[in-house]
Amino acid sequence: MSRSPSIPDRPHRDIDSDLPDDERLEALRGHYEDLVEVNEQLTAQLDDAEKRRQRLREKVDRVERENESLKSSSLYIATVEDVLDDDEVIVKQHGNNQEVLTEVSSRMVDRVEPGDRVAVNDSFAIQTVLNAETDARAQSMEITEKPGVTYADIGGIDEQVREVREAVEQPLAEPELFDEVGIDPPSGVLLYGPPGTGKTMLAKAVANETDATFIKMAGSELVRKFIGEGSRLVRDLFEMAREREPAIIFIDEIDAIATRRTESKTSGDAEVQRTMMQLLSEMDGFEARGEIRIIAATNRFDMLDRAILRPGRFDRLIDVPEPDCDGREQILEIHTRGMSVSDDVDFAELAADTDGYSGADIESLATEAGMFAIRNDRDTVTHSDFAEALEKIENDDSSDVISSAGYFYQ
């Protein structure tokens, strides 16, 4: 325990009245300086004492709150099963599934409805109504800042962009068109094709262009360790989408949970299938989905279970292939928009030389060409830089270009 600092002595000075005026004035000036110094010391000690008092007050308040918490009874989480007359409700306590008939106070009777999560005491009396249970991991999947990708950044798949906009954006922006024709808009879009062809970029562009809530998740994030955890996360995701509709749910690498079902008896496979069953139930269950659209992407279309591909779940299956020659030229122009490119660069020739390249491969080619220009102390990228970059990529065994047919069926 720290001790309080000692109080400085009060300065005293006897001044002879017979001293000359100038000497007496000098003595008074010295005495005044001593008083100012002592005053400053006392002020500093007073400030320190005030800070210690504030810290002790905060500690006392904290101890008092802890003491009150220790004296109060614990509360338990329960679910309201039914609301009866005479201010009585049936609650089921979590953990032991015990159903109890209890009374509810008049101040809370109008706030309690079947399905509410409530806190009860040892006597099962309802103390407060809790917020709806939503997994925090589901809330973190909502995209709050729009990606910087637009449709102008995507090349070589103009037809696929048009189909996605018709199936996802148009039903949210112009629902009256579908009402006039008398049809329901497509409920889901599945993008499939080899890696690097622009499936995820297309989803980012949708997130940028639409005003709907955009929720992104990877299929692997739904594969959980404990039984029922993955299906619960899927349920919470769709519940969050319903609360924030209009909404778009994007499931990347959906093959992680929607693979073809087998006779495997392992607990891991059973949990993956249980998660997929919950996803299928949410996609076409009894409850109306409302203004919620689903986009999914996969590189392994051949592995998907047929149940998830039927109409009503994914009404549009959009193949996103490798770009043709014109598409590769368009992608080259997109990825070199911000580059300082020499006039001798022939994009048509480069597009012809990159047969079998995906959009991601072409972006890597443009980056590599820029690196060659930097290596040669130039700020302009020439056609020879692209040629050297192309030769380097083709000689690199780790970046072999695999066609879509070879990717799926090798």
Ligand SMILES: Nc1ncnc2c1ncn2[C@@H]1O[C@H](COP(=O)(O)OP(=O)(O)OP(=O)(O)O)[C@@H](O)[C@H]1O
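Numbering follows the first chain given and starts at 1. Remember, predicted model here, so these are calculated numbers, not experimental data. For the two forms, the rigid core is made up of the largest set of C-alpha atoms that agree within 1.5 Å on superposition. First, how it differs from the form predicted in complex with the named molecule.
Core-aligned CA deviation for residue 119 between the two forms: 2 Å or greater. Once the cores line up, the CA of residue 317 ends up less than 2 angstroms apart between the two forms. Relative to the superposed rigid core, the position of the CA of residue 190 differs between the two forms by less than 2 Å.
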Second form
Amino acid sequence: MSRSPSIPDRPHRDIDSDLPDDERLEALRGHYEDLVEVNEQLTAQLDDAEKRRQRLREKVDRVERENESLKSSSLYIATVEDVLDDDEVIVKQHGNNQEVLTEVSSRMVDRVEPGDRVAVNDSFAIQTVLNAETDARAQSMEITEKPGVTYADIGGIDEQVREVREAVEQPLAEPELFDEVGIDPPSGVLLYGPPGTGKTMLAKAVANETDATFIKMAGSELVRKFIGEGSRLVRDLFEMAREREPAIIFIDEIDAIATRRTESKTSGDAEVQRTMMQLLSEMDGFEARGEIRIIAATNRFDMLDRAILRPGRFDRLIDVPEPDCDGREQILEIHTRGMSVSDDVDFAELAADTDGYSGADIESLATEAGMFAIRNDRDTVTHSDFAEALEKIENDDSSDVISSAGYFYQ
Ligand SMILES: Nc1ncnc2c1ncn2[C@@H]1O[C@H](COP(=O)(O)OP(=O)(O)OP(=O)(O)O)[C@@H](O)[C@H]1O
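Structure of the form predicted in complex with the named molecule (previous: the form predicted alone):
Whole complex next, starting from this chain.
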């Protein structure tokens, strides 16, 4: 470490006031020169100190950056397969299924058990054991205690709302009705229809109405995210629901795990198959009149493996179609409820002009119209804003919007 330079002594001269003027002037000049010299030395020292401060600042910045990147460097999720003597464990990394033998630090050794989900760093050192919440998030489950969607937010599919209430809400809210009559409620409800028609909203609204926890998982995540983990994730999904009863399990894109068997026998197919079998066995195993309801959704009904539609499985099918003209008008009204809309907006006309639009498309139309109002410096949305928005959407991606009807869904 460099030592701090010593501070020069303050120059001092006794100048006798009785001296003749010229000698006194000479002495003062000398004193002045001493002062200038000390000043120069101090300035040089100050410069040095400034440079040193600069260097230290850069060093601190660098260390801080390193520290930040160490803290934020990605961790990978792995499952503890086995805990061996000598503080070693075998972990299996999600995603690539790689098995690794790794040492556990003394800090962690008493905390890991086979089956635990852990976060490992690049060198496979276990950083933490995931708690249930983090674990659920890592597994891409979406868990909402009380989703903010209500039946009043859903337009144009009243009949579907009624059916969902009957098949999902009633068994949760009034199980005694089923006991009295002596029938089991539907085990699982399958909502099928084109994208953006309100399937997820329906599932959320029923969870809201019944004060049930809403647990969502996408079928595509089940098979894509953690290769070889699909069936375990299905088990965890039901486990999570059991811990949080009453609960609604919503499996979106169920087609990803329940496609009709193809001729090809790749390992990927076998994995998908295992995941589906696990789902079916979980469904077979749970109490029909219990506090967990399961809803699945698909826009590829044609591709589904019929095995999942057997009694005791997804035995209530609800078609959620694209809204008709009246439905579109209702949805427009719902999505403009919070907007300041001018009296000249003709919802019936807009509904007639949006044939083939899904609920989600109509929501975008309302937002786009609002954008036009802002662009035109108005705080009220007029009919012409809607007309312009409609034109923009048609021009932007006419192919997408217009052909969404019937493209995926047959
Ligand atoms: N019937 C509807 N009434 C009101 N809004 C709707 C309706 N359908 C869709 N929306 C709007 O579109 C958005 C997307 O809808 P949602 O996620 O429920 O569609 P989905 O059928 O589940 O779509 P996907 O099949 O693509 O998952 C909703 O957040 C809502 O704003």
